[in-house]
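The chain below stands alone, shown as structure tokens; this is the form predicted alone.
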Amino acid sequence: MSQQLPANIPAALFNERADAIADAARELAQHGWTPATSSNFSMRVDADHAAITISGRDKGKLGRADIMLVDMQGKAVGTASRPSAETELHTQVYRRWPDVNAVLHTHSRTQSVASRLFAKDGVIKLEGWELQKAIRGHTTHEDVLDLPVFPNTQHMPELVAQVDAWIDGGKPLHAYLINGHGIYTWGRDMAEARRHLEALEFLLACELDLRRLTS
């Protein structure tokens, strides 16, 4: 369906934010971090609105027309087009901190076996992994990075109040894992979501090897 864009968001604009979530998912779903048309990517595109993609797209496949227009709350702008079910935590992101240019939410099987093991304690304490320096505001592997894992529910406004009950706590918070799903991060820009994703993949392996190593 054709995306019909305000008179204030200029189409080139639009398009580089497409074309920059279309490359990033068809490179993440290579990784198998996407199955079944799972995961969902989004761009920040001005104050007011963000690019995202459209529902049950394949990945692995998308193109400049996978890729829709949503205002901050989370609603279509300019196109029939359906944005996937979990809009709303992209748009929380983009509202909560104006810096933030980029959303990633991939559904690996680490991530998904990760947010099980560690559903009943609510949180992952990463400590003394070098890789967490990856992460935006950690310079050491001494810091103590906590990834709270929250419980799935398919009402989002539930999912949006958990995580805006974290961050009203005053817990830092760089992503989050959701219960039997998978994880959500961000980044100033899409090469710091996409190294934060990376990094992130990598420590739950590792932490999930210690499990297994150590049990």
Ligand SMILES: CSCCC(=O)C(=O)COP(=O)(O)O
Given for the second form:
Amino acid sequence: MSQQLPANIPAALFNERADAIADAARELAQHGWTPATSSNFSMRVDADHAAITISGRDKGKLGRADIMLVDMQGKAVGTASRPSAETELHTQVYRRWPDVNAVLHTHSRTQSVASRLFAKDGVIKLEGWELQKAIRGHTTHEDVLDLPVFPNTQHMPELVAQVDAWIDGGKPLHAYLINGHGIYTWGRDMAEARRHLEALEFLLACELDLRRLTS
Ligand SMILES: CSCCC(=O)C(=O)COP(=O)(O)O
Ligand SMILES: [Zn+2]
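Alongside the form predicted alone that was just displayed, please also present the structure of the form predicted in complex with this ligand.
Following is the full complex, with the preceding chain placed first.
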């Protein structure tokens, strides 16, 4: 289905965002982090719009035609295509942080297992790992980096409310896990969002190894 753009969004801008999303998705799929059509990816286009993956597509085979425009309430703009089922989690991040320009959500095995293992605590406390410094604002391994684990639900407004409550509590947030589901993270650009995702995947794998080796 074709994408009609609002008059104030140049095609070149939308295409650049769509290509960046598709390129990132293909690379993350090669790591095995987007099994069975799971995962979704987006980039801000302007203050009122984001480009996001169309629901149900194989994220390892995305091209420009698999990306569509939504408004910041998560509604499709200029297309009859259906945006990601989890679009509201992306647009929430863009609404809360005007400097965020890319949001990534994946379903790696490590993310999924860690989310189940730590769900009862509601948070994974990352501490003592040098790679924590890959997360924006963290300058030392001595920081405690809280990664919340929210209960899964098919009802997006409930998830949005859980995330809002955490943010309103005043704690920094660069990522969260959803129990049995996967991770959401973001950044000021695609490179920062990718760095956060790769660092957190590594840190979660380390935490799982520690559990295995010390229990
Ligand atoms: C088969 S994965 C279930 C849905 C999901 O969690 C996901 O990340 C993909 O949903 P989308 O609508 O964005 O394709
Ligand atoms: Zn998902």
